[in-house]
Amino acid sequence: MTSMTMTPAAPTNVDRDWVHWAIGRIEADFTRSADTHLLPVPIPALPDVALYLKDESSHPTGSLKHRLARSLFLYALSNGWLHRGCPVIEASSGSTAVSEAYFARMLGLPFIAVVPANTAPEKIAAIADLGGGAHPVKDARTIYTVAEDLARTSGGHYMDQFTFAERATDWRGNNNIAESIYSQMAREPHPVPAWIVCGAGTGGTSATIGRFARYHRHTTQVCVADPAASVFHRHWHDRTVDTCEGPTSLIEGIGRPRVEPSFVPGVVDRMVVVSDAQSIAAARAISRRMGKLCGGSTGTNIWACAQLASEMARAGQAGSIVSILCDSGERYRSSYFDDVWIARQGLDLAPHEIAIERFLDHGTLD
């Protein structure tokens, strides 16, 4: 289950001037960037339950993974793992690779992403546009070992987001996504969310949010929306389950066949299992409602939010639910928003689209 992290054969005397310059470049980029918006999702039938989406698609690299990539680079630089000219290697289903390619180009470092062969072509193109390269593999389960091998043979550094996501981000504060959410909720009718809903790819986001909520003694509960094919919900119920067999999820970026080192089940209060068809149907429905294309993992989140909001309403509970608009659906025009692709996967979206539209209009999935 654990992943061996390969560190480059860096010079004995690390070029501290270059490291200071590199950290300064990343910090300057952060200073130039505004925070992402917190968007209310109107549900007129549920006046006492407020739903919000944290729009992470507005980052310079278009996804929630921009925050992770920044943290991973700062972590690697501070640990002395990166040096001038060092190749950067990552195992990724796409979005983290896009964001890491951005920071690698900023620092003048070569970048290669080891990606599953079925990664959306739009993501591969985005990596290339940022000067990075993609190394596709047929079996998604091999991305870790292939990335380690590439790092070893190139003398580069394997970033290993799956191991370091939960520790590279300062979960106590320092403008992580949790701190941003609570700050933006301060003037809302229910400023402390009853639930924060997110997916798990590395597990870093749920770990950050869960730790932050506990550290600051908030009553907020954390719900992870997990694809049906993923191992995370199985592991949460039974900690002896570390892997699962069979086809992997069609939802890129979340759900894994093995439990990643950054997944911290103890900070998760609930898991909601969502099928691929439900995720894609919800992504399409919320895209129409919000007037912007949202990716499949956002659909996974929305389905879980609908379930929680419906339960709160039935129980007569008032409060707020915050979730994440993880990335733009523009990256999935050739998949989730392509009816021919949907038919090839054998998916029937119609009943699920009807259900999520019913929730948005009438406040219930039933």
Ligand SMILES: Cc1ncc(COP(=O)(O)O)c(C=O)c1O
Contents of the next structure:
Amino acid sequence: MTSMTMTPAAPTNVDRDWVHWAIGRIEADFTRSADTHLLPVPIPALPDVALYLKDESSHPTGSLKHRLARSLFLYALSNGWLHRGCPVIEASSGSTAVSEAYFARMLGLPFIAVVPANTAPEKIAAIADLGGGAHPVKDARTIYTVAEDLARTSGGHYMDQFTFAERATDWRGNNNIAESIYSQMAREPHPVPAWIVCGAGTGGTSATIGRFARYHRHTTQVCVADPAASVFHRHWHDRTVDTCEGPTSLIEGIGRPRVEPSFVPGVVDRMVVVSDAQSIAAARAISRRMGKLCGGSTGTNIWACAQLASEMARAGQAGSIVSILCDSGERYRSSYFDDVWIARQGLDLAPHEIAIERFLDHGTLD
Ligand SMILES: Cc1ncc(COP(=O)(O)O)c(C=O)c1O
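Could you switch over to the form predicted together with the named molecule, since the one displayed so far is the form predicted on its own?
Below, the chain from earlier opens the complete complex, with every other chain and molecule after it.
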């Protein structure tokens, strides 16, 4: 538990210089940064269906949340919500917090992340390495109110990714993840993907991709791969359902017990429900194939991609599927890649690992 003492004075316009300086710092960092790679995932058994992974783990802060954190800081600065010395507070499953700690340090702002107590210790360490603090809470459902309270008592700003992710990200372009995917697919045999598959935590990524595809009049369909314990697929089928009880998913970053404001079901064409065991089995299998550890939500994506690719092959449909390698599996060595931890969760991965290996080798899940 980290305590905040100083309460900076209310911002005045003279702080405009500081806002300009801060935006300049972020833009300079962006100019120094390269875009992330688009990696083909060979499925020799399916010559007409091409699969790709957008490797967001290669961002400076190791996940797709690097883009979001940059957008949230620029949005807050441009709204006059941040000023010199102002503490920044966020509610996060960890990935966003790591990325926001990076930008907060760049601007000399104190940063605190309110995180579920079972967040991977590797992520807590990464937040601390970037000068941020973590405020663990037992009940993951309280992260929002605890963050709001902390912002109020510290005179800081609650960044609130769940509300502002879909607003802070420019869905028309401006190097959002969708624009990057389409430009990197331009010379591929099927440059306009039949499907783009992603998960939903805030819902910002699926909202951005869905809006971009429609705005640019692409025929691409968007599929959200959702953990079984999540409310998103229930809400997509029945808009009157906006919360779900019971244990939350073990897959960090995706799947929520309540429908988040940044989830835009209208731009999602399909939802695929994936069990935690299937996600972790697929994360392990794709890590072996790619020669690098991939996080759990990447496994969730791969399981949904396998289902769609098998269906396309059965229907004789040629085309490409693009999905996201959301973060590195290095952060989950003590969980998804630890057999003792898996046993403690009572998960049996074997049948799912066999199924996903069968897909990667022979192009069919079943
Ligand atoms: C590892 C990981 N994958 C996927 C997502 C989902 O992204 P979004 O919040 O844009 O829906 C998150 C979100 O926190 C994440 O941390």
